[in-house]
Structures are given as structure tokens and as C-alpha cells.
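Next up: just one chain, as C-alpha cells, the form predicted on its own.
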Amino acid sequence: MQYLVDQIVSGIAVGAIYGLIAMGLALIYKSTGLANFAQGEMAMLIAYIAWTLAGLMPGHPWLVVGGALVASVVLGLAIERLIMRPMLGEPVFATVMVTIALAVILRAGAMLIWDPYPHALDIGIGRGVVMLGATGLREAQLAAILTLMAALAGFWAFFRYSRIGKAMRAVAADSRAAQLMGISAARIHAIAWTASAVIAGLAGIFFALLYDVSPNLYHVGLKSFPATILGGLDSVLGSGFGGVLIGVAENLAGGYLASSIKEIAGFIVIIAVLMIRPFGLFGERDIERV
């Protein structure tokens, strides 16, 4: 029984990282109608920046994390302003291809600036063990779970009560009508890309603390796509919950079946769910009138 509990709790922890990245994916899709295939690479780049800052400022974990998050804000704004904004009005396929090209450039750039080898991210915190009953969790695992919970609560309040959140929902529902009402779609897109980069950066830092920093960290973005689809591409909160479900499913598959099954467990889950609910567990049904 304890083994089952350990697998579930560990799955929730890694699922929290998937969920954060999935929320960023859903946020961009909800605001722009695009799937960002560079989300994992954004998390990887911020993790590398955190690793560099840790080497420059040893013993100052909050400065390292704060500096990395400032870098994520700059990254999100730069991508939106320099790359994505000129693509407004272009065919969706062309814009999606731009995000794929961006992913390749970020991955290659990381290897050119740093190197292709794994490195441990040590900022002085995050590696200690916290006991929850008979189950042990690393501090970074617990922090990832708490961060996901805070992000879920924050985005719920943001979309429900803030003017910008309501404007973002309006742009997502009908961009042209929202602009006629005086809402700046470009401003909303900039906010979405920035917020997405920040939560991707947090996920990248948590992953690096638990494992390591390397160009292969972008794989966590690929693992998060099933979470976004499972929760619903247009549901930011649902994507967060979807990440937890995928993480638990992977851990249970790896613990009770085989490690090879763990790698595909998330995709098996979304196939099963999408056959019943093609719009995801929490997504809205898209009704077209002809």
C-alpha cells in the first residue's frame, strides 16, 4: 500500500511540472489560437540561465530564481514582439511552423552557448527531503505542487475578476469583435506570452533541481502536450489538472507495468479520453453552425 502511495505522490509532483508547462501552452492557445511548440525549449533556456546565475551568485537562491524569472519575462516579451507579432494575420500553419523553428533555434542555441552535457542545478535549496507521513518528498517536488496550486488559484481569480483576464477571454472568444470594443489584441498576446514564459521558467527550474540541466530538458514540453490536450486546449485550469493526471498515470505505469510503458502512458490516456471527449476533460465544445 505504501508503494502505491509513494507512486501517486511522486506522480503528482512530476505532474505539477507538466501541469505548469501545460497551463502555459493553454494560455497561449486561449489567447492567440496557436499551439506553441517551443514551450519546452523556453523552460530549458530559463533552467540554463538559472544554472549560470547559480554559478555567479552561489549561496543566493532567491536572487538566482528571481533573476531567472526576470529573464523569462524578457524572453516572453521578445518572442511575442520580435517573432510572433509580425505573424499576426498570417495563416495558422505558417505561424505554427515559426514556433517549431523557434524551438529548434533555442535548442541549438543552448548547445552553442553552453554545452550538450547534463549539469546539476544546485542553488542551496530544493534538494532536502520533507516527510509527509511515511512518504518522502524533495523540497523541489513539494514546491512544484504548491506552485501549481497557487497558479491554478491565481489564474482562476485572474480570468474571473481582473479586467485583463476578462479582456483575454473576449479576445479568445472573438478577436475582431474585441478589437472593435477597444481591446488591444497585441497587448493581450504580449501578456499571454510573458505569463507563459514565466510559468515555463518555473517548471524548468523545478525540473532541473530534481534531475539536471541539459538540452534534453525540452522533452518535458513534449510530455506536457498530452496534459494540455487531456485538460482541454482552451482550458488553462484544466491543463494544470491534466498534467497531474498524466504524471500519476506515468508513474503507475512505470511502477506496476514496465519503464518502457511509462514513456507512452500519457499518450495512451489521451487517446482513450479523446475517443469519448474530443475537446478534452475540461475544454469547451466547439459548435459550428452551417
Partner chain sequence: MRSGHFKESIPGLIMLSDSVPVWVWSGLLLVALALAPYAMNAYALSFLILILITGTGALGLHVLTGCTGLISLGHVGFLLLGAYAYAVPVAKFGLPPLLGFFFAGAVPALAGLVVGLPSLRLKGLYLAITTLAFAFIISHLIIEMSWLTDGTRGITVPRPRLLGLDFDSDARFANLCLLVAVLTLFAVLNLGRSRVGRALIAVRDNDIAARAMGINLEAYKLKAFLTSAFVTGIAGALFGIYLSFVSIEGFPFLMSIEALAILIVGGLGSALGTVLGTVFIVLLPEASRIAFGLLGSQAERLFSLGAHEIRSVLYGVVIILFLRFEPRGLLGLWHDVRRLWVNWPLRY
Second form
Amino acid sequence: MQYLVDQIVSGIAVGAIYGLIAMGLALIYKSTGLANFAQGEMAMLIAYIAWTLAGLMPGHPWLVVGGALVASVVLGLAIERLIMRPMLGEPVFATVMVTIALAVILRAGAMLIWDPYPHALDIGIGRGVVMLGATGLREAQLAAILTLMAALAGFWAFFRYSRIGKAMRAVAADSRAAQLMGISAARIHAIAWTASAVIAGLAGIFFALLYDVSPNLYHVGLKSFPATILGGLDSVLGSGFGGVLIGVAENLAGGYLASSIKEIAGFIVIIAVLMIRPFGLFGERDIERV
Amino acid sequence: MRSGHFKESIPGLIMLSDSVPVWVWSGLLLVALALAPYAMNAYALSFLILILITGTGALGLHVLTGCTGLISLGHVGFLLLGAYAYAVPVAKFGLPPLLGFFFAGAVPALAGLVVGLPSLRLKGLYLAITTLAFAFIISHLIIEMSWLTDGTRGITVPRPRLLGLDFDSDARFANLCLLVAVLTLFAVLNLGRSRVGRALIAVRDNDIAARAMGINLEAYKLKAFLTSAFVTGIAGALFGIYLSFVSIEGFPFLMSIEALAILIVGGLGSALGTVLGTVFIVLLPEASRIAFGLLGSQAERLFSLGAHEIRSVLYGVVIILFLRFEPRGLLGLWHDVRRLWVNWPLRY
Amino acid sequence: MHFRTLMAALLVMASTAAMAQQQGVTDKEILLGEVEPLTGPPALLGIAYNVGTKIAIAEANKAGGVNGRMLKLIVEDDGYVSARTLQALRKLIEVDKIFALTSLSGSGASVAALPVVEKAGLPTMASIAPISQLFQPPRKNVFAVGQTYEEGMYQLTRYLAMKFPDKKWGILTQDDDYGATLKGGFGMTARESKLNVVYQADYKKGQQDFSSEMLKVRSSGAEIFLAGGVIAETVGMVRELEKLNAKPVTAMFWPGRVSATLKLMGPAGDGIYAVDYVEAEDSAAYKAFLEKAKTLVGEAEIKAINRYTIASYVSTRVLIEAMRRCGKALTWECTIAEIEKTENFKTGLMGPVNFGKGVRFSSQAVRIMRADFATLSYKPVE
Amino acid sequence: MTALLGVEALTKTFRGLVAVNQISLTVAPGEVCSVIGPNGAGKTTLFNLITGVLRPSSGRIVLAGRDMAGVPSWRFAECGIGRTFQNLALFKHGTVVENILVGCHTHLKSGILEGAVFFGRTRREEIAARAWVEDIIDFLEIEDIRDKVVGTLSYGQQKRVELGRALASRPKLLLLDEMVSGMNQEETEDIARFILDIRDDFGIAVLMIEHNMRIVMDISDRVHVLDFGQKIAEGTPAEISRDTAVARAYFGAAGLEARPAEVAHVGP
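Could you please show the structure of the form predicted together with its partner chain, as a counterpart to the form predicted on its own just displayed?
Shown next: the complete complex, the earlier chain at its head.
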């Protein structure tokens, strides 16, 4: 029994990181209609920046995290303004390819600026073990779970109550109509990219604290795809839950079936779910008009 | 000199091209490509072979993504299946290579039907990510079924002997790849001007209208998957033979992305664009290597350990610039150049 | 145009050129080449290996070159993708026209490249990952210095089995050929010593989170655990065990025997067993090598040095010595013959290197070591 | 006379909303029928039911004596139904010729392999299809735009291409959904002439949804009037123009008295 609980809890912990990245993916999809294939790379870049900052300012964990988040705001804005905005109005396929190219650039760029060696992100906190009953969790795992919960609550309130959140929903529903109503789509896109970069950055920092900073940190982005598909590409909250479900599914597959099946467990789950619900668990079905 | 497009008969209207110069030049190009391998060094030849194999595979993806509008991120799965479907019977059980090529097409085609089933219900990015999942599952299955595939150890594949002809030298093998690539190109071009090809395009552009025209959407989406997987599988077999060693690691996931980049850069939806895109994308790393070399040894030393990453960055930047400034792809660029050539000094 | 005549003429020209002087050799220069992963995760090994070649070449050049000829190295990156390995090799051999190869990339890629190298016939050192396919059956021109994973694993587990008898064993390996050979070596010991194996599994290459696997290890009651990852994976396993407060005797393999691994593991890595055929960091020979290297290559290269640097340095030294013995008339034929004659070649960084008639693998004795976190190094056990 | 199309007590509900309620109508061979009614009367839903895009909740559709229940929607074209769409539904990256060729789909037989080889039967078939398409292009007087990509054409031209595509499938019954909306007087008259020629030259029956009363009254043999999903009247144009229920549906009871001039305009 304790074994099962341990498996589920550590599944939730890793799933929280998938979930955060998946929420960023869904946020961009919801407001701009494209899947950002560079989401994992954004997380990787911020983790590297955090690592550099940690080297410059040892003993100031909050400065490091704060600095990294400022960097992710800049990153999000820069990507939106310099790369994505000029692509407005181009076919979705083309813009998706742009994000793939961006992923290639970020991956190689990180190796160019830093190096291919794995590094430990040591900011003095996050690595200690907290006991929840008989189950041990690292501080950063707990923080990832709490951040995911905060993000879920925050986005729920944001879409429901804030002016920008409502505007974002309007742009998602019909960008032209929203524009006619005086909502600037470009501004909404900038906000979506920035917010998405920030949560990807947070996820990257958690990931780096728990594992390491290395060029293949971007793999975590690949995991968030099943998460967001499971939850529904256009459902920000659903994607967050989807991440947790994928994390737990992986750990149960690894813990009870075979370790080798663990890495593809998420993909098997989404194929099964999509056959029943073609738009994910929480996604909205497109309504076609003839 | 020809003036304008006047055709005198219906057969003339449906020809691939009614222009004599086009046929003559294509023929000359073909002869040149067939003879060039015997005069090239092995390095240049490896690019030619890669272009021919990649082109075949990209045409396979073109049928699915370009014609039918179904995005696949998992095409590397079909390549892998094709390579293994050739390697297992030929290298492990000693069956004739011709039979191996049949399996290399048929096995992925069957898998294509299975992967195609979700496409009846899924759209756009949902489908794209399902195909991605498929690619991961295929490589997992290949590792798991080690009694058949030798798992992670990989299979060494000899050069084939077909119909009494040996293809052991690279030049001969290039001829084989040329034959396959040209046949594929012809088949895809022909498909484009026949009933099935038009139906696929109809499914892509407007599925409801397509259905009203009597097109069975489900059947045609499955046909697109089947055809695409078949062609891609053959390319996979050729790639395995070229590598002479078939293993999971020889087929990295990036190949799926590269294939999509080829379609985009070439001009989505056009077979000729796919050919242009293939040449461009395969040669891009080499071109950037040369460009980098021109900067001089100073620059090269400065980035002694980073030159490779710089090339990767360049690769990404070129793709973004292309999408940004020439969304019609290389084919569009080619049309512009041709128009400029014909009309100059007038603008139009 | 008579095509056949033209071809024949070209062939004659090519062969006469070869007779006059072997490719890659001029009066002043000898061109060497190597292919290895310099991008992507395996770059950690490739870059370190590359530094070893550079050090060996710089050392030879500083001493006046090989019989008056300076050595020059062309490096190609394959990102550990077989297709790129093949292409890089074709470029090195056909375009750059190198004289010899100092490296042939990692395991899977090097096996794929073998036919090309064998056909070309140039002297080739393949010591980055000396797997048995490289030298069994022996190829005329392909040499490897080092030890196979199977043998290393066999020795490591035999040592542990004797030191900790009657324990429960667990092993987790990567699902590729590297992992398969580790499993093979372990299997030999397991059969021989009738080990009680309570946990055995494969993880997917590239996996980062090992929580479910380590929970399984803990619940299986394993007292000795073999972490069969490369670097990040081994670190992940050890740190997960630390979190779970499980403390089996842990051992890892030589790709992970670099100080970077220990730094990443933190205190949890202290006392971990490892195995290697390259001298440990605190040995006199290693320290002397480091001092010498500082005079030969730049700071960035020095930072990249690890055990792979040594493996490459020794392997390249063997090649250079063979070329030196050939004298002024440097050919492939002679170099291959001279490498074959290598006997009791000592660097102090490994055991003596020996080849012989039909012997293409210089099998190195392995040593069991233990990690010392305080100094971030590995010390041989008594 | 046996009807070409028989619709019997057709009903379609969407989540409780009744869009089409117990509608019955017939179209005889060689007849031009119109369906009129205010916006939201259920006209397009009725068309979607007849063409198989939607499944009826209850009721029957009989085409040339065949009950269409259980026939998959893509087979409706084979059974002899052609249609145009209210909002253009062309294959916008294809040329005019390619679009019309898609209409020939059901009359061609070649499969993937035959298409890829393009020899023998396929070639003969394609030549015949192309000749037929050229006839249609001549008929619709769109020779000059035949090689243009349809996405670049004007609205009126695209409508003609769509008509051509529907004709290419050699239907027995042609359903036209708001063919002339957005067209000027001259274009409208051209279309009216085409519709009559289609009936007379090709022997195809036409069922059309139309808001333009002039064309309805000018060329229809019979008119069906829908309101709130129900059929409120049927008859010749002359009968319909006198029907008070129709007038009420269009203008309301008050409007009937307030705007007699417009009612008069509806007349033939």
C-alpha cells in the first residue's frame, strides 16, 4: 500500500512539472491557435539562465529565481515580438514549423553559450527532503506541486474575472470579432507568450533542481504534449490536470508493468483517450457549419 | 518558339507537360544523374544518395500532408518499419531483396492503416501528436520484439542484388535510388492528375464539399495513409541499405521534423516543390559549412568547439526566414524567377 | 564519348597518385581525422575524447612532428547519428583525404561505419567505445585500445560478489546496445556465482525521472545495486535512492566515472563503486598528464578533460608511434603493420598496450575504484 | 407521375430544438422547385438532410424509388444528387478545371495504383472526363478562366464553378442553395437562364433555396414555403403570391396591411 502511495505521489510530483509546461502550451494554443514546439526549450533556456545566475550570486536563492523569471518575461516578449508576430495571418502549419525551427535554435544556442555537460543547479534550497507521512518528497517537488495548484487557481480566476482573461477567451473564440470589439490581438498574444514563458521557466527551474541542467532538459517538453492533448489543447486548466495524470500513469506503468514501457505510457494513454474523446478530456469540440 | 498555351486535343490537355523543352531537359538531367555517380567522389555521392532517398521519403509525406492535409509528426516510424521490414527477411532469413522491398512497402502500409484509423476522428494537431505517439510506440515495439528484430543490437544489411544486378558499389546503389526516386515522383505526379489525387486534395480543401461530390472521406484518408506509408517505407529500406546497419538510433526523431521542413520550404502541396525542398534541406548543412569556412580560419578557431552548434542555429534561422519571407516556398521563388526571366525588362 | 575509357583513365590516374604518396601525407604534413559526437548529450564523451587526440598531436608536434612532418587534425561531429557518421567519414576520407582515423564515434554509429572504413583501408583507431563487433572478427585496419563493457562489468560484479557475499542484487540498464552488453557481463557473474537477483529492468534511453524504478528497487530489498546509466541517468538513480533513504551498495560503470558525475550526485555519491581501465585522478601518472596538458592545449580543453581524454591520448599515441617507426616512406600498409607490432607500449595512464598478428584489440586490465566526494575523484580499492 | 424525390414527414431536432418539423414534399423529374422562407426557417437544414450531410431524426427520403435511410452520405452523389453550397465550398487551391473534375469522381473508376501508372483505362477515363468538363465549361461560358486557381476568382465566377462541379457528377436532381445571393441583375439573369437550360438540355430536376423572389417567381414550376421548420404553403408561383399565410410569415400580420406595395411586388 505504501508502495502504491509512493508511486502515485512521486508521479504527481513529476506530473506537476509536465502540467506546468502543458499549461503554457495550452495557453498559447488557446490565444494564438498554434502549438509551440519550443516550450521545452524555453524551460531549458531559463534553467540555464538560473544556473548562470546561481554561479554569480551564490547564497541568494530568491534573487536567482527572480532573475530567471525576469529573463523568461524577456524571452516570451522577444519570441512573440520578433518571431511570432510577423507570422500573424500565415497558415497554422507554417507558424508551427517556425516554433520547431525556434526549438532547434534554442537547443543549439544553449550548447553554444554553455556546454554539453550536465550541471547541478545548486541554490541552497529545493534539495532537502520533506516527509509527508511515510513518503519523502524533495522541497522542489513539493514546490512544483504547489505551483501547479496555484497556477490552476490563478488561471481559473484569470479567465473568469480579469478583463484580459476574458479578452483572451474572446480572441480565442473569434479573433476578428474580438478585434472589432477593440481588443488588440497582438497584445493578447504577447501576454500569452509571456505568461507561458514564465510558467515554462518555473517548470525548468524545478526540473533543474530535481535532476540537472543539461541540453536534454528539453525532453520534458515532449512529455507535456501528451499532457496537453489529454487535457485538451485549448484547455489551460485541463492541461495542468493532464500533466498530473500522465505523471501518475507513467509511474504506475513503471512501478507495476515494465520500466521500459514507462516512457511511452503517456502516449498510449492519449491514444486510448483520443479514440473516445477526440478533443481531449476537457477540450471543446469544433462545431462545423455547412 | 511557342507562344501561349494552345492545345489541340484533350490528351494534350492532361499531359504532365506538353512542352518539348521540358521533356528534353528532364531527360538530360536524368541521364546526368545516372552517370554522375561514376565521376563523383564518395562524399559528393553520399549527398546525391541522401537527396534521392530523402526525396522519396518526403514525397511519401507529401501524399499525406501536402495533398491530404493530414499532418504527421511520426513519419520516422514508417521509415523505421520499412527499414526493419527489409532488413529482417533479407539479412536475417536470407530472402531475396526484391521480396524485402515488397515487405518494406507492405508492412508500413498496413501500419499506416492502423495509424490512419484515429485520423477519421482526429483533426489537425491532435492527429499530429497521435502520429508522434505512434513513432515512439513503433520504436518501443522494435526493441521489445528482439526475437525478431535483434532489439537494440541492430541488423547489418548487405547491399542488394536485384534481377541479376549487383548494387554493391555506391555508384550502382545511387542508380537504384535514382530509379526509385524517379518512379515515385512520376507516380505522385500522375496521382495528382488522376481521380484519387483530386479526391485527396478535395478532402484537404473542403471535406464537406468533397463528401457531397461522392468522395468517401474515411476511405480516402486511409488510402492517403496507406500510400504515404508505403512510399516512406521503401525510402526507409533504402536508407537502411545505405547505412548498411539498421538500428533505432539510425533513425532519430528529428527526421520527421526535417521531412516537414522539406515540404514547407519547397512549397506545401506540390510534388516539384517537395523535390526542390529536399535538395535545399539536405544541402543546407553543407552550404552553411562552406559559408562558415569562408569566414576564415580565424573565425573557425574562435569557435573551435562551437562550430557545430553555430551551424544548427543557422539551419533554424534559414527555415524561419523562409517561412517569414517566402511562404510559397522554393517553388514560388522559382515561378518568380521564371516570370522575371520571360518578361524582363518589363515587370509583367 | 567512350565512358569506359574515361573511367579507366581516371582509375589509372588515381592509382598512380596513390603510389607516389599515400593520401594525407605531404613533405610537411600528415592529415589525421576523427568522427565523434560533439553535439547532443553524448558530446560529454566526444569532446573529452577529442581533447585527448589534440594533446597527443600537440605533444608530437612540439617535439618536431613525426619524422619532420607536422600532424594536423580534422574533426567531424556526427551528433551520434549513424547517417552523419557515414557522411563525415566519407568527407574525411574522400574530400579531406586524411591519412588515418583517430576515432570512429560511439558504439552503434561505429558499427555502422565499419564497412566504409574497412573498404577504404586506412589505419583506424576506434577506442571511444571498444565494443566487440569492432574487432571480432578482426579487420585488417581497425584497432581498439581499452576494454569491453562485458568484461568490465564481469570484473566489477565478481569483485562485489566476493566482497559482499549472499546479498540480494538489483540492476537497471539502458535499453540500447550499451545496456545490453552491461547485462551480458552481469549475466556471466550471476550464473557463475549464482547471485540472487531480485530486480532487473531496462529504462528507455533519455529517461530523466527514476522515481518509480528506485521505489521498485527499494521494495525489492536489493542490497547491491548496479546503476547502468551513462551520466545523467546514473546521477538520477543515485539521488532518487538518497531521497528514498535506501542505501544499497551502489556501483556504476566507466562512462559515468568522471568527476562531473560526483559533483552532480552530491554527498550521495560518496563511496560508490566504479570500474575502469584508465588510471584514477589521484595517481601520479594522471597528475603528470594534467600538468603536461596545460602546456599543450587551451583552458577550455583542460576543463573538458576526463577519462575519455586519457583513452584517446593513449590510443592516438600508439598510432603516432607506429607512424614514426615507418620513417619517411609513410604508407597505410606500413603503419598498419607497425601498429600490429606494438608491444608493451607504456604511458603510465593505462596498462601496457599490445597488439599482434590478427590481434586488433589491446585488452586492458580493469581496476575497481571507489568514489571520494570530498576530492571529487575515484580511488582504487585495495 | 412518380416523383424523383419524395420527402415524407421529415423531422430533425438539435438537442431539443426542432429545426425541421414534419416536412413532406416531392420533386418530379424535369421540374424546377423552390424552397423559400425567412431566415432560420430550416431551409439549409432541409438541404443537408436531403444530401445526407445530416441524418433525419424521423421521416423518410426517397430518391428515384430508393429509400435513402442507411445510405452513407458520400453515396448520395452516386444516387444522383448534386448540390451547391450557401457559402462557397470550392477546393480553393485547385484550378477551375480541377474543381469541376472532382465532380466527375463518382463516374471514374481508377484506383491508386492505376492512377499512379496513368496508363490504359485511367488515361482513357481521364480523357473522357476532361472532354465532359470542357463541355460544361463551354455551357457555363467560363472558358477564359478555366486554368485560374478558384481562390483568385470573383464571387460570381466561383458560383458558376460550383454549379459546374455539381453538373459534372451528372445528377438527376440538383440542389442549389442561394445561388444568386450577392449577384447583380445581369449575373442573376445569367444564372436563371442556366437553370432553365440545365432542366431542358440535361433533363435535370432542380430544387433551389432562394431569397431572390424575382427568380423564384420567374422560373419555378412549384414553390414550397417554410417557416419555423414547418411547411406552410405549396403551389405554383401565382398561388404562393396570393397566399396570406406566406405574406404573414414574411411581413407579420401588421405588415400585411402596412406594406401592400411590397406584397404586390412579390407577385409574378
